[in-house]
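The chain below stands alone, shown as structure tokens; this is the form predicted on its own.
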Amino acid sequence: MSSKQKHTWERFTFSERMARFTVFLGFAVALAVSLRTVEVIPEFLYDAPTQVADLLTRMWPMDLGYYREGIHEAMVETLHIASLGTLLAVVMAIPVGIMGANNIIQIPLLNWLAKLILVSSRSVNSLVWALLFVAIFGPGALAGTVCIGFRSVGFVGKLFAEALEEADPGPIEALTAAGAPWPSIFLKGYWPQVAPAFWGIFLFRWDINVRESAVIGLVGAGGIGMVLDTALNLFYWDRVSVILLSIFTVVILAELLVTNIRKRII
């Protein structure tokens, strides 16, 4: 090779150009397809912001009196079915981690059922949880929570049995070699290990469950979704903005509280 000759740097080599062109172009053919089978009309879109701005001013001036008259009590309960719902759902997760965690249970098959359970509580949409209870118990509070506490299992689980899998063995070896029974060797040898991650995990579902209870009401699960729903049905949007503003007010207040209280916990 001549020493007048030029190498140039490349960043990437050839087969990883390729390979980016590919997913640039399958993204790009993916979207392309998607906006097809949506059917975006550009007329609805040109009229947005006027749509957007007459919602604006019919929600203005907001009823604040009809906060008292019909949005405490539903806001009331859509609390307790996020608090009930997610006790539920650690009820049900901890013997179902337990199970899914594989150095605890070293059984192939039931490794596999508890994460057959855990992945169907999460493969299935609040909402269609929702509409699922809702034609069991019919309408109202029993079937929000109940749902919650379904759709909450694979989240808590999953994560608890990680959590579990993770705990040094280190103390578990010992209290085994000291013949201490299994009940004492999970509350002194896992538990210390994993109770800030399993504190942690329910604070955070209970802040995702205060927000998806204010949804399934919209389905007939309970809580303020159904307040919601009957002011939207009914054109009431001064109305809708109080209701859309205590909803809101309650999340950032829920975010706040669990934050303070992982602080001290973990």
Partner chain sequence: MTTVTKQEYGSPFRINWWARAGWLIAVLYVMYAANYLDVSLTRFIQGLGNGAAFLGEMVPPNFARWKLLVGNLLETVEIAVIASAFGVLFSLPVGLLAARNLMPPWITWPARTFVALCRSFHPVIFAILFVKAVGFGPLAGILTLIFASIGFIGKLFAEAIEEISLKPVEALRAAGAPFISVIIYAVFPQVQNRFIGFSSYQFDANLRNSTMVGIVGAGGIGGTLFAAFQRFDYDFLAAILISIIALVMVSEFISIRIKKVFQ
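What would you give as the form predicted together with its partner chain, now that the form predicted on its own is on the page?
We keep it simple here and write out only the one chain, dropping partners and molecules.
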């Protein structure tokens, strides 16, 4: 005789629920503490609507004629900085990515070193990188290009290392068994497997870099940002609005381009 047992269905175990609760509680406490201690001056907030209205009236009408005089050339420079910087990042990311993939290089110390390089590149913001390279190379497009390159290594290298780690070991074992040298193993074993992912990462990062290279000029690293900085310092708000509009247009066009190419290659 089977007695009817009472089952209560629970989606999570007790410890899982406690862990979730702890996360939410921790965040709530952090938020409460932050809201109490952060220094916000309320008068500035009350003043904000007038300031915004003032800003908008100064921005309108736009000085559209300025595009031809000052913006176009800087915009082309920005696009070159983004593309050249992304290429530089790829050149640097391939060795670092290989070093970070623990199925290719089986030396924990090197894996760890690669991880450190990648994390440092990603945690330092692009503007901070730009400041560093402006201090080293002086203001101009060279600092911007190197900045974009160093900033993107972390992103490209991390995703490239992950793609390499996911590669199917079958072809690689076959090549190793046939006695292929290391360059052949990489070019014919790994590369065909990771190439689509690699081009996808490249395009994605180029899209991000178009956005970033538009602002690094604010600290002197070339491109449209320098024009924006000048307009801001001189309070030419009608020029600022044209610059913002052209950045917006270029960013949207870049995104459309990347989405279309990605659809075809993946």
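Because the structure is a prediction, the values reported are computed rather than measured. Each form is matched to the other, and the largest set of C-alpha atoms that superpose within 1.5 Å is called the rigid core. Residue numbers count along the first chain shown, from 1.
- Remark: with the core as the superposition reference, the CA shift of Ala19 between the two forms reaches 2 Å or more.
- Remark: with the core as the superposition reference, the CA shift of Leu234 between the two forms stays below 2 Å.
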